[in-house]
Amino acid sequence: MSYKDLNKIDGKIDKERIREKDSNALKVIESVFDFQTSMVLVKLMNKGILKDISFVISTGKEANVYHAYSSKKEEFAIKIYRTTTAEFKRNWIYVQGDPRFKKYKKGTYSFIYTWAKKEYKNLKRMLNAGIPVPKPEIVNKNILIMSFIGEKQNAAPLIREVNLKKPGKVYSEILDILSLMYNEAKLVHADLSEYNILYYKNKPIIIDVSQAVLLDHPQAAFFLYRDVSNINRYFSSLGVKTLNNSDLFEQITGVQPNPKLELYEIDR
């Protein structure tokens, strides 16, 4: 199926597609590709950086993922934050108080664009600490550009969609993740359980980093034990013999949590 209102944006432009993989795959793309989107990801062509869009990968309530093609026939996942979702005025907790994003203006436009810079730059504290992540590449208003993880279009499954030969051993590598993430990159994923795990070549890559926080944010701490109970929620039900959360916790940082952390809630 093709997608003909980037054509009809710039006339120069005459292979951008998007081939439905569903029934729903029109509404979809429609939901995120506003005119604005739309002029990005023509400006994204015409400087050779994107050719083809090829399908979607994954769909969100904040976000979709797209496979597509850069003109030199590279693998790109392209993320899309919608600019039309009330998913975003619940976020906020995970900006505020971030020295990164202190000048970012108020209003729905600006935010998406600091959320999606925020992912970018989180991306790239990850790599750099030795993290298993999708690669950065650009980010340009609600669009962000990464490494696509997966190989000839076919995109990498969730880890709660393989069936694990040794989930012990996957359990322990997504711990040393967790330690690498708050010692070496300084970050609390603040999201982190089997849906935003990618398993490829045997091994778990970390995505969705939008809402990852430093830690000397004022959340950071209930964030990490958050996250902590969820990997060590979902691996239990695999059979795994896990630490226990406030052991695990210590393990990662150093120090006792909080025992009110376990009661903790947050409005999200």
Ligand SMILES: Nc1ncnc2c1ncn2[C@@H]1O[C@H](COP(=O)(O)OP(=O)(O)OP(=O)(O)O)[C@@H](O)[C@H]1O
Second form
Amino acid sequence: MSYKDLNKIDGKIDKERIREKDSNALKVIESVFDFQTSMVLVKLMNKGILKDISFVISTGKEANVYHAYSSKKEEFAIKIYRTTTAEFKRNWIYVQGDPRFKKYKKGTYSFIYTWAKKEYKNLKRMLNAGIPVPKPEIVNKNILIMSFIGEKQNAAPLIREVNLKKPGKVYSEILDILSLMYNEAKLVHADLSEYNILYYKNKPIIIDVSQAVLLDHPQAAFFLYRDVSNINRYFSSLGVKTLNNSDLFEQITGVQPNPKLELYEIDR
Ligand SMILES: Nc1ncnc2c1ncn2[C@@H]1O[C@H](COP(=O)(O)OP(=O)(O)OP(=O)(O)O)[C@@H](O)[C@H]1O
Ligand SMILES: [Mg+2]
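Next block, the form predicted together with the named molecule, ref. the form predicted alone:
Complete assembly follows, chain above in first position.
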């Protein structure tokens, strides 16, 4: 594909501004990312939003996360969703019926862009509700830029990688977060576990929220029950005296869970 075709993909890309130094950057970027992703990254560099993509923090099933610097030397985390992955096929249930994404069209690219946007919107909503999450900066196609949790290029660890001195305190902080998420942000995380909580400056920070659903999602109660079970399982393994799953569910929602939900207790 030539630069001419580029304008068709995104009319906003200004050919003239892809200067010589950028074309070197482009060569490096293109060796790692696919063409469309490279073009978005170069565009963000031309706009001065990104200066440098430093290194990969994580390579997951659906996305890779990179460390980057802005032109103002802020540290960012860039989550780049893979445009080729079978994993997305099972993810439509988290989007279907969400009034925020009524216009979602079938097709892998469209789905992945929607998925990235969903993570951006969910992060914003959580941040507005006072939940500790990375601050979302920009979403463009399959790329989400957010604040980097960590400092001087050292990413904060997951809580599962930390030897928590006071696990009981962290447990109760996470219960407060669950309550804020449900009652203020009106969302259920739907993939909450020790794998999606960072530990930074002695506080839990919630990440990976693309699959979070609004409360009126038909399976919101099931997802919440699963989140609650995961958190209880993890913290009881650390010796914390946890609430039982149904009591915690009730504490968050104000209602008892449907007894059928207990059938779905899942171990990761
Ligand atoms: N804002 C951030 N700051 C620092 N590190 C981050 C940030 N966001 C994500 N990470 C790191 O990248 C990893 C993957 O992020 P995330 O969980 O959002 O993606 P994922 O697609 O679910 O990946 P996986 O399949 O590995 O779970 C996290 O476990 C964390 O170590
Ligand atoms: Mg994750």
